[in-house]
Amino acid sequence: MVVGGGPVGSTVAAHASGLQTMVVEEHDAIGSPVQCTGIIHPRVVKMAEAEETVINTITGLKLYFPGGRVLEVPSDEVKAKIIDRRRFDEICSQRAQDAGADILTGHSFKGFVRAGDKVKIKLEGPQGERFVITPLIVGADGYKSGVARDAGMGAFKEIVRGIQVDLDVELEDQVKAEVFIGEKVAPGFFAWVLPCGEYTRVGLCISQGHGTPNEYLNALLKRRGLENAKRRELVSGAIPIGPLKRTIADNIMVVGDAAGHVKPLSGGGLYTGMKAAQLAAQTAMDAVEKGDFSEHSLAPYEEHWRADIGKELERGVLIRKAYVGMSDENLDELGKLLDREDAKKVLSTGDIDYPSKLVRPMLRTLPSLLKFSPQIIRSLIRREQGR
């Protein structure tokens, strides 16, 4: 069983090949409600083989620093695609049941109790209460994952929390996306605009203890001209950052958001989740040819993320610890550095999902970075020597 409907958990059962699987998906209708930017890399779009869902490309950003400093960093290539990201959830469920997987919409996860070497699952739906047993669970139910709550999974090291609105403006320019950072902006995360062809996405994430996302969104409309534009969508939600300890335990496996499988960075888990959850499935078939469904079973799903999507996770924290712990000043004096066409030129190779690769090239056009965060940008380059 597959506890979360979304691509992630879809991605698990769609892979399960010749698996008796079912979906719980705790929302009445797959892809809804949104809680995401809805860009990503165009190898994700290939992953879900979900073409039809962009609504726009983007091939450059606009960066906006504390000061008022704007770098721009346009690029040659497709950096990024905006998709209707309900449609993209609707389309990785119908691969899902392509494969065979049964999908039960409205039925909530209420907990789980060992049944011999099988575990009995408790939902709740709109008819009462169900129980189900199942030899296996993997959970893909989001940041408040009731099953890695339950099986002892540990927590995240830290929650950021977001808010997003649709806008019914048209930006002038639709292939960049534009970022803002800084305390009081979004202070421990950023903001963006996002150009969606006939509507505008604007949000944002902030650390713990600064408030609610709400004031700083209402302040950033009113910065970028958009405080009195009619409003689509308001959607919020919380984002976990550093993936747990431990994914697995007998019967269980964790994936997704659920296991912390978010870029710290950017906050993005369509990427990361989804390549965790192929790793889940396969090990999940393995697991039923040997008919053995205990921890050390399991194992070679955790071993296999860490080793994929693992090392960019830790080098993304320890960038994120970078970033947290510079001042507007900082930040401004570091738009100052990267405002230069040898730098931009670097930045313009960067990619969403693997941040972490324009660290070493960054620093050798730019060797006065170091004075930054040292000790962490030295544990970077040696992370990235040794991987």
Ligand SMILES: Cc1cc2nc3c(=O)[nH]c(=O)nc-3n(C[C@H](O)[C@H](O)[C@H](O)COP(=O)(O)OP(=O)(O)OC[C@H]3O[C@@H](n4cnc5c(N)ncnc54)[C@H](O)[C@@H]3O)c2cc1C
Given for the second form:
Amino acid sequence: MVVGGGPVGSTVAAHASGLQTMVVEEHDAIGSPVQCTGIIHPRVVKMAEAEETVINTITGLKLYFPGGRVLEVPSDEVKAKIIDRRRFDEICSQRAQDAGADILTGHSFKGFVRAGDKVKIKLEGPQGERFVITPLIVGADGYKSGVARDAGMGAFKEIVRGIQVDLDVELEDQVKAEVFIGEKVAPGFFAWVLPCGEYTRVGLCISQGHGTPNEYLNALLKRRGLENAKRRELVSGAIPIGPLKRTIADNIMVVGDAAGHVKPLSGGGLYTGMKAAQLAAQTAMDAVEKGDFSEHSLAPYEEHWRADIGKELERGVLIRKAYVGMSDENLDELGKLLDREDAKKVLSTGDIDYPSKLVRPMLRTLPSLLKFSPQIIRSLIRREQGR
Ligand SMILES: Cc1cc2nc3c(=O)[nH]c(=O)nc-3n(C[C@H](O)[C@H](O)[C@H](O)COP(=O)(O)OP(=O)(O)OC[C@H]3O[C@@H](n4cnc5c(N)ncnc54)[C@H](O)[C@@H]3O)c2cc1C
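Next up, the form predicted in complex with the named molecule, please; the one we just looked at was the form predicted on its own.
To see the whole picture, the full complex is given below, headed by that same chain.
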């Protein structure tokens, strides 16, 4: 059984071909409410076969530093696609159904007890309580995961909170993502303004202990001259930072936001979660074949995601540590250093799913960057070299 009918739970079910899978989703409709900006690398659109969800294509970046410097980083490559996240989730769910999964909406997972070598799950729906016995639960139930909590899998390093609004305004530049950094605009994270054709998506996330995201959103809208624009959809949500130390137990795997499979620098979790979902599905199929759902039998899932996306997540945690340690003065100093053609050229090669790959070429171009966080940067390089 998969708990959570988001893109990650649906991807597990879509890849667990031949298994009798049920996806339980607490909301009545798949894909609602949306809690996402929907900016993803084209490879993720391909993974989900969701070309029809694309709203816009991004090729460049405009980076706003606290002191007012704006770094424009154009590129000849497609860097990201902005998608309709609701439709994206529906397509992922349809793929799960095409693979034979049953989707049970309007039902919440309320806990489990062990029943021999299986687990007995309590669900709550419109008709009241219901119990299901299953050999395997895949918890893809988001950052507040009840499955991870009940299995005692620990807590995230940190949770950041976000808010976003779509505005009835058409930006002149339709190919660049605007990103704003600094204590006053989005402490501990960043803010974004994205062109989506005839409307514009504006949002931000902040670390805990800095007030409410809404205050910062209002300030950003004012700064960007958008405070009087007509509002469409308002979205809010939270993002877990840093993967859980343990994502398996007897009869249980957790995946996606539930496991902290989210890039710590950008908060993007679709690529990492869906990759981990494919690995979880493979381990589930192997466990069914062996008839063994013990933690030991599920260990390949944990080993494989750590060897794959886990490395980038670890590096992301380190880079984030360096980033949040920087004052606005440090960020402005960084902006000044980066404001030259060779550095911008390196930046333009960045991949949103693998931001840590920029560290080495950036240091080769600007060795003085080391001064911002020498220990962290050296540790990153050692990890990349496998030491
Ligand atoms: C403001 C914001 C902007 C973001 N922008 C991006 C972005 O641009 N790009 C990107 O890649 N990522 C982005 N993310 C992150 C992305 O939304 C998540 O990483 C992604 O949704 C993870 O998918 P998931 O299936 O693991 O979890 P979710 O999408 O959270 O799905 C979990 C599902 O489980 C269900 N559920 C929860 N509890 C239960 C229960 N007890 N019983 C039954 N069902 C339950 C929920 O209803 C939900 O449908 C953003 C997040 C936020 C908050």
